[in-house]
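Below, in structure tokens: the form predicted on its own, a single chain.
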Amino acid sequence: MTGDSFRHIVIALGIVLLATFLPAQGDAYLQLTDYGSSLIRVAVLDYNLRAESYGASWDSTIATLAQILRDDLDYSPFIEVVDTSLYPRRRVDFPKNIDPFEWTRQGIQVLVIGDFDTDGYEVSLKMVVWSTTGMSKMFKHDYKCDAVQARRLTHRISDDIHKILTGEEGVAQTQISFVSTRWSGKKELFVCDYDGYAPRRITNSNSIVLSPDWSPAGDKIAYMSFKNDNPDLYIYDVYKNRETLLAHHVGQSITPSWSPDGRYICYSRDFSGNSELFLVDTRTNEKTRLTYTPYSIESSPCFSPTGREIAFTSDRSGAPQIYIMDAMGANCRRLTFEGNYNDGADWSPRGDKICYTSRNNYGFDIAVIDFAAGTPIYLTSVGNNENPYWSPDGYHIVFSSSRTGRYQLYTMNWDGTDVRRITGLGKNSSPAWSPRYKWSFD
């Protein structure tokens, strides 16, 4: 499947204006109907300024904020943000001045118009989304935040607009946790925005951190750390900036995975000289053994979106393969049969696919298996590619790759198109995509 076909097939676009407007506001809305052959073509205009000049530094910031909004919206598989060089005019002061024929000739169906103001401490943006095909206002909202949060506010605006245009929640406010050596060469836990900006270090263990996983509420991260000279499991509370010990055993405790309700974590631990899967209750710390395989290694569990099943890695067939079992360990069956080494499964939030790392004759690649089709599709082919993890909307995958010589993080669409590098410093691996956020600036 080509990149164009992905962006065309996935969209249930049909830019269809609702025939009935809201009586109080007269606003029109677009909705996704059935699978269409087009993208929603959007123009994000340069912001209108309330003052003649805010100074050179602010002028640059204002232009950057408009570009961030374009990049956020263009990241969506449903939307194509049109290049500004194709705009009939770069600024529209008032919607009544819009000449719809100027825009529709370029195939532009939606205009995003913003009025910017600042006192140097706070930023104000008045946003209007306008349909050129129906000449109707679809969305209007006033935003305000502290100036240092302007980028984050732009991500919030993007997600709001994405919801109006597509009916789907956006991912611009999400974050990605990962392991990086950028701090003194040690493997520490970091978190960045979905696009790689604003990376910040979470742990300072001066040791090795591996396999982070976000809680469903997005407020905690579980991970393995050697900080006390033993591979133990910890939970870091993002809001309280507090780390707590989750599981300590003789031998390793690795690859934690949260259940969708946030109550349990499934993980792999040494037990009687063998690696088995256990479930720990995060409230009571009660532990339940799920697998009993004395001659094979069980690791890398991942819950299904319903919480009723767990995908995991086992070498019980002689080589690591992906298996699925019920959440309490029953009804185990093998999922992967192609490839001699398959590991690190992650279940799509939509429940229809699993991505994983697969080894072939040339190295490691990212594969996706669709339950309906039953056969894997390989999404990568350059360098070694590992640690895939789904975005919360199920349309993107973040992964680590050595394609430039040193492992960095990349994102791509679920079919392997639109690959974007999001890290550059140190060696980076084990990415995990957070649940959706909705930042508040009140």
The other form holds:
Amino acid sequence: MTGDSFRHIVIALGIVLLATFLPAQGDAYLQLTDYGSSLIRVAVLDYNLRAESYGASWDSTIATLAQILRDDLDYSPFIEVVDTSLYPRRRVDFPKNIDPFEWTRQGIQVLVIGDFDTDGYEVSLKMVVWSTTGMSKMFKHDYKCDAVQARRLTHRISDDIHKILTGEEGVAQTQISFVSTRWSGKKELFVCDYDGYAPRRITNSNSIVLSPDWSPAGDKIAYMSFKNDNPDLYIYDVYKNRETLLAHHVGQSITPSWSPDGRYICYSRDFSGNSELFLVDTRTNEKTRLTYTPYSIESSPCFSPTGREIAFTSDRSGAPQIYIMDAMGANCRRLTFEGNYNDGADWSPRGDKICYTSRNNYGFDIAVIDFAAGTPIYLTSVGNNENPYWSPDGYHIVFSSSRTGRYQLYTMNWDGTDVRRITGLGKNSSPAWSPRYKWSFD
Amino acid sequence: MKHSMWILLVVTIFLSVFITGCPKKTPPPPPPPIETPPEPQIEEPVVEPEPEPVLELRTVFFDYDKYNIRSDQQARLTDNAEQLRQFSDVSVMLEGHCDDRGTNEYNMALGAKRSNAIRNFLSEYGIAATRVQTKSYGEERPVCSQSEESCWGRNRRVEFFVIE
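Shown: the form predicted on its own; wanted: the form predicted together with its partner chain:
Next comes the full complex, this chain leading.
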């Protein structure tokens, strides 16, 4: 009897020991989702109104603004905005009537309280961020803007709060440029907010536009256009609202990529019957040839964040694969070995990963290679997924997907979770994420 | 004895099948589906021998992800080249296209490579490179949009256009 129970104990111990050691083998997996366990739980309360009511239309606008702030904050992989149904109170009369235990009981660590006021033309929001655990004020700022900019102002507020909570600026003020066939049926360049709102058309080429890329300062977009009946490169100046020709050659110039210092653009040019990589100095328009491979395609370059290296696509092995070389063309080595079609590399802002489009048995999917791990991880599986592009904080990826039929743009976290669709009209492709912006409202 | 004869016969047949079957090289990763796409142009019926020959350049088709000239396309390409040799004052624009699989960007490069492959062929045939221009439309100008091989095959093409 005692021997039996002893054996049971030994077996149970063995299982416990095994259970404790097993997870250690899945390091890569644990690392991928490590932020999942330490989300900051935030409550964004409905705004307090200075007046009794501003009329029915304003009241719904005010509710929408609070919801935008929730969506913005929730977009962060470090923050979880707690569902409003779990709030002990819809509104809190700041600074009276705050009972911290009401909130900590729901696991809510941070309270975002806003006082709203408007005269019909201007909107003012006095924002306060409280930590419920210490019941201390973490942040206080008064915002003011034109009523039509209230949405943008909310993005700004979100980024400021994100910075207070995580130590890092959020991406709510960023924008995404992309190519869309909406409205005209032709592929034109568009720009929208990071969440897909406020799309606006940039080009009127009445032809085909492809491959936009933002300058590191966010003031220009380089892209390819058939505007003059030949695939040439153009630069659009966001502030001057002006388009200039960057590169025109006999034969095509495609896939521009800015260097991190904003001075050079690397691109693929059809040079005497073969695609080669070139570098153009945007100040002097001086061009330098980087690759000398007369029998293979070289295209889709992308600078590393340091500017010292360039990732690009080449079919020198017989099929398109991604290679990395020094920025002046030397020391070339192959990065991808899985699959027989890998293209469209985008280097993460921290420099530790490269995401790209990869063909597997199911079609085209977004893959990412972490240099520390070396092997690709597929982030998508439904439909065809192409053209990945990192957000400036490196926590999100925007890409185009045919999962619902026509190609649309989606964003996801860098581990493939939290997929959100951001376009719906026409066919949308070739997204590029802007660097961080800080909008001013003065 | 009879048994061993039979066995010998079976072994010989098996070996011969095996040996003839063996040298078939497995093609590179995606076995390119070889099939002749329908010809977009219809030959006009010959009514009577015209005094002036008509320049009729036909579209050349390619395999998936490939830019080498397919063996079944050699004849029509040679025919195109011969016509261009006769019409020595004519210049052409070669427009390279791809099917819609793959990225838009790589397909631009692939289309360019296809049109350049045709230009190289023409150049070897004796057509001056100055008479031949190339352009790629990638996957942006399809002739059909179904997701099936019959349509993809028609889109992987280089079209000839006469320019003055």
